[in-house]
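Next comes just one chain, in structure tokens: the form predicted on its own.
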Amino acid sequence: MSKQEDFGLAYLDSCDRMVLLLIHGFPFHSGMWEVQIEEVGDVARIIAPDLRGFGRSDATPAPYSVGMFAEDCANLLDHLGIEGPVIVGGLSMGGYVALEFYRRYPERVAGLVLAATRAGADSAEGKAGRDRMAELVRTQGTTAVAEAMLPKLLAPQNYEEQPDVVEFVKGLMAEASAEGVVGALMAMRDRPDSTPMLADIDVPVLIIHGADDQLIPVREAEAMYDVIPDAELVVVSDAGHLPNLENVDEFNDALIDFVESFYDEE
């Protein structure tokens, strides 16, 4: 039997498309990108991790931080042998992680997609809300959080008129672990303010926001657009906090156009 040694392994990868790293929102997992993987996958190699404590990823002991999540994503790219810059996208909490990824690894970012998110840190009221929600998980479990959040995640009309989406979102939330939910809540509560960094972002940025977002108002997206030097803002009609699920066509069209712009530069 030959002795196992560490060595550099050369390999061929038939997937020569631009890499798009998609980071899910709270309290979901990579399954929220199912339609994007199917449709946008024609123009990009999509990698969608389950953040620790969510989906099929293990829950680890607290504390969690957005920095930890960003490092996990970087380690995943390392594991996959992806060294060149990639497009990093995230929705809501995933957007916080995407901004943190850029802060830590700017050389690894070709572009950013910030969906249904904001740059600022939590206000005192926001931090108190995270604490209350964490206590709700500890005393009543993740189902209580899901029930409280669900009506606010979609645009009011979609909550009534898109029962399939409501059930899909409910199913995603049901799979979150208590450890992951509490850890992510504390990570979001304590995340840094990314606002001062926005003017220094020197890669193209696509900002996508639902016109009827009940959790993060459109003005937060507009504020980022006003400061980031090379930014595009797409406000998705008939969509709330989950525009990638509520208005798939508009969301995917914007994402495909953004990805294809990188091929135009070659």
Second form
Amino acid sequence: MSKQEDFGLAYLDSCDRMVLLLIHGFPFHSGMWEVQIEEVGDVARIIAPDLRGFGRSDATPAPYSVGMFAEDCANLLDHLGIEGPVIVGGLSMGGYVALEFYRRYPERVAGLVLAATRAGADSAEGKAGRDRMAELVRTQGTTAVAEAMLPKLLAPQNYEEQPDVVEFVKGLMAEASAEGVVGALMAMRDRPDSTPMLADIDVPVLIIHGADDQLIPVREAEAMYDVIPDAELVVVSDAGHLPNLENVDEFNDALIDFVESFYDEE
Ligand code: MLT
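Please supply the corresponding structure for the form predicted in complex with ligand MLT (the preceding block corresponds to the form predicted on its own).
The next block holds the full complex; its first chain is the one shown before.
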């Protein structure tokens, strides 16, 4: 019989990095983070969910809400055994979900990345626009949304200068399901105003925004920066609403610096 002795067992684990949850925008899926997974994936353990109704996730019947999306993300972290705290990032609609995640589970958040997003709720006009868009999807399908959004997604110059990105974005949008698109439109229409919460955010926040964003003007990012106590603002040049795709280097450098600042604190 051999005698068991206490000893230190060493092991390698490629996922011993800070978790970075990256939540996609509308009407995309986790594939929009491909280049971040490639280039930032060795600095952080990136987990990028497909929100319900998008990508490879199932669609469920309406209604959807940003609260439901945030809860789905928390459930995913539970499923992976990640109690946190983690860095939660989101682009545009993903940013709405990241703010909602913070509202619900502040103890699970080490930092926030708010990309191409805003804190405010939809105006009455904005809500009416969501309803019109949902009706368009019901009558004409998701291509109507893609056609309406495409001209505003990128910085004007990038439609000519970055044809690969244009094609990539078209491809992402073509994969969206009608149920997911309508559900997300209603979720965005009814999302709460996160502005009153901004001054109480007590984790570091990276606000990152394309200088030429035609959908959410850069002043929305500046407004969040003015109020959030521990915020950094990076305005990405030559980029519109999808700075993670239009100017990968500037976006990824900012993301890497932000993630590394958590290791510096250890
Ligand atoms: C997005 O990019 O996620 C959406 O354009 C956000 C919005 O419509 O408010």
